[in-house]
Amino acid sequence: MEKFDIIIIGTGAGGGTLAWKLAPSGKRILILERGDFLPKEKENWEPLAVAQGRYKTPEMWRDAAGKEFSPYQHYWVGGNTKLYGGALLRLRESDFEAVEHWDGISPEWPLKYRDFAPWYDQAEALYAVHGARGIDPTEPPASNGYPYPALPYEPRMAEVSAALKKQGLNPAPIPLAIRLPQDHNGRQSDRLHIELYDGYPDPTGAKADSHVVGIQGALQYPNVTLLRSRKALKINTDTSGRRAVSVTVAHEGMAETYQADTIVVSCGAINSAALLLRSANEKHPNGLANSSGQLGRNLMIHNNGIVLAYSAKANPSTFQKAILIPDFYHGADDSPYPLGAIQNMGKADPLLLADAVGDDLGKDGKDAAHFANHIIDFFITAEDLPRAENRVLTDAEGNIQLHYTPNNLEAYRRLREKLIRAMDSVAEIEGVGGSTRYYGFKLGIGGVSHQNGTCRFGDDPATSVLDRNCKAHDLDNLYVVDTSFFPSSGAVNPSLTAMANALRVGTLLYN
């Protein structure tokens, strides 16, 4: 049986951009993926089939009171980057501090924003970058601008964006991971050749994700090797319990088992914990990595929630995922507690539209297509905080079930509160006040695309599952590369914080 230098598990934002940083070194690289290559169809920007979950896991979760639901969950190389929106935002400098919110405390990381800072740059200059700096006051320090500048909004967003700044607000363009095409000069266009970005696979590859900026980038070197379609079942170690030796996957009904000497899990928050809990055996009985009782706890997904804006002011944006709301991140002048953070995300198609609207649609001879062009499509996201209590579990099967119970709800509320105000404002500004109406909901228990929490790192092994370099405090050669280590949530997309805590790892890693 070949043995490789390490193993990497999973390909998402962690694992694609590690093995990326891990390729030039010349190390006998195996990357293991459950998925496959996402196939490029027609039904990559058919709304309705997307909707329909096409691209979503078939598998079923169960929450605590064994109901089984389906979770926003994509096995693709790329993993959930296939179909994020490419929002990459730097957690502020005080998420890494304790923070009071309205349910309690955000703890501490054992790390700072400093300690982040440079691999955040190198991250931003890997997923190719457009954004703006000097104009959202949350910002966190940065040595130098993004790679690329914003992108232009469209007529409308401008409309928008000129009305927030018209009420003190300070509105910025949203972080985009975008890779456009360039002329023969080697600059790139301003032209946007993509509409259904945000939710959508994008066969053009114009969407910098982990599948085409990291593994490819991997893939070009020969010590590097992929194997899809195989899940894993199980790591395991050395009679000591000190070592991880080996990994069992499932492919096409049979059971194989790679050797390495080191192994990375990165199979996001959820599936780490839950092959971590898999992989117990006589030295680990209580899952590998686990003699703190951490392992799995402290899951957390953000309060995200969806709010549709209709005006009487027709919104023809086509590529509408433009402006960050940044302003009550920290509290407002109402509330001495943070809030969160608001983005526009991508424009609803008319067929997905019926249920959001409900009776409404029809009324005054108004259809789902009237609907779809005065609608302004909002995303907010307010911090959930670590409760040991939400968690992930496995039963015999080694099925998924999550423990969870939304906490922090106050500043989620306030939050879409002071949108709906906002954009209330913007309507009195543009001559239309009262026509606004709004729509949208909560996402649920399965809206884990910010899964984030369930393998902390910290420096007391009693305390905390991964040391400060995201080592295992019980073994000395098991490594987790995802969103799992994340102590507190903050309240921005955890993808670019995946990727450069990825490239951080990839360092102490690649010699």
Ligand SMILES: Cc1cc2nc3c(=O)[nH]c(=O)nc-3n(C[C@H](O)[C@H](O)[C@H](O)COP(=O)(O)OP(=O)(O)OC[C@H]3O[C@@H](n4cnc5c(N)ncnc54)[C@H](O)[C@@H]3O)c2cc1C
The other form holds:
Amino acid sequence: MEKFDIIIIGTGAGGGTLAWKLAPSGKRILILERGDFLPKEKENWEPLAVAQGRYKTPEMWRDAAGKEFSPYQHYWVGGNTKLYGGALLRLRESDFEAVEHWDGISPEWPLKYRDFAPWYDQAEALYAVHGARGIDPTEPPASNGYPYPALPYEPRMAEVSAALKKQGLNPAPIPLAIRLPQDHNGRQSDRLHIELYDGYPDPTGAKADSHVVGIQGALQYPNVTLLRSRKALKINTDTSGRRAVSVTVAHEGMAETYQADTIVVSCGAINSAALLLRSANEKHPNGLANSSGQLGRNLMIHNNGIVLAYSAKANPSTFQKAILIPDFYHGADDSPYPLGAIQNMGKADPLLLADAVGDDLGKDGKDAAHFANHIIDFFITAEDLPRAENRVLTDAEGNIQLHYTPNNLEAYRRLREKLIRAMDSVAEIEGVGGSTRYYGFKLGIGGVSHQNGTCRFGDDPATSVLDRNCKAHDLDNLYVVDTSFFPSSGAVNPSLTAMANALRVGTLLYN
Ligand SMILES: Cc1cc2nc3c(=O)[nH]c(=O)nc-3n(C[C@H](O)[C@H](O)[C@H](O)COP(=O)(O)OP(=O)(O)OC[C@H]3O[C@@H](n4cnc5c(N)ncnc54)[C@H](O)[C@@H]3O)c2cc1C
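Moving on from the form predicted on its own, kindly provide the form predicted together with the named molecule as a structure.
Starting with the chain above, the whole complex follows.
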């Protein structure tokens, strides 16, 4: 059987970026991915098809009570980045330190912002991030500007930004991973003619995701092999238990086993933990890399919510992933503790708004199209804190169960209030005061798109799963490179940190 130098399991932000980094090393690299290529088809941009879960896994998970739920998970080459909104933010400097929150302490990281800064630079360059530095007062120091200037706001977003500024807030363009088309002189277009971006696949390839950037880049090298539709079932070790030697996968109902000198797990924080738990053997009775008992614990998914701000003023924006309101990240006038981040999200389609606006639909002749044309969509994120009891478990068949109780909800509640007050003030400044209404909801246990923390890294093998190089403390050649390693979640979207970390760990594995 052919033996590889490195096997990478999973092709998302972590695995796809790591493959890109390692490809030029000449090492024989095998990438195993449970999904296939996401088909380019008309349904990519059909809101109803996407909302009905066409690209979501049909897999069901269970909560602590044993109740089934459908996780917001996408198994494709490129992982969840195929559907992501491409908002690529750095964690703030304070996120690497111990910080007190409404519900307790967010723990310190073993490495600091300065250790990640050069990798953030490289990740932003690789994923073609468009942004503007110096506007967001919470952004951490960077040695250079963004690789590309921020996308210009559409007129309505420019008005909202101006009205937010009048309130003393610091709205900034969301840093976006996007490969804009170039004209025949190689100049970038400043407009993106894509409306459905956040939460949709992008058949044009303009979205800089870990498939088109990472995996396609890696596959230019003859030493890299991608095998799709291979779900990793188990990682096998040698008899000493110190070395991972092979990966057993399911493919078309058959088991296949692949060997390598180094094995990297990049299945996303929940599936990575599940795979290691399923890989228990005589030497690792509680799961591979789990002598600490921490594997699968400290699951964080963020307190994420959608706030739809309806105003009498029309919002004809098409590409609305525009404004970040960072002002409450570290706290507020009436909160000594951090609240979180507020961002625009993609525009809700009229087809999907009926549920959200409920009884208001049809009142005064306002149909779904009216609401869609007047709503500004926001995504708010408050940090959740790592708790040992919030964890990933697997049953005898290997199915996933999440024990997860949200925490730090006071931060979420206050953040939502801040947004409502800010948008009420926008309406007052614009002379349409009193007309603003708010719809939306907080994401529940199925909203795992920001999952992280299940194999946290640290210096003490008794309290962490991985060392600071993301190598399992318990094994000599097993790494986890995705969002699993986060000791805390911060309150920004996780992908850029997973990408930057993959470049960091990739450098260590290169030689
Ligand atoms: C709609 C949506 C919008 C989002 N928007 C943003 C955003 O704007 N900004 C941001 O930073 N983040 C965003 N995210 C979150 C972002 O996509 C994730 O944080 C990121 O993809 C995590 O990377 P990862 O490598 O940890 O895992 P994933 O991207 O989930 O990759 C894991 C990979 O492993 C594969 N896999 C899983 N189990 C196995 C197995 N047993 N065997 C083989 N392969 C396996 C999966 O198919 C997948 O390819 C969004 C997510 C969604 C769903």
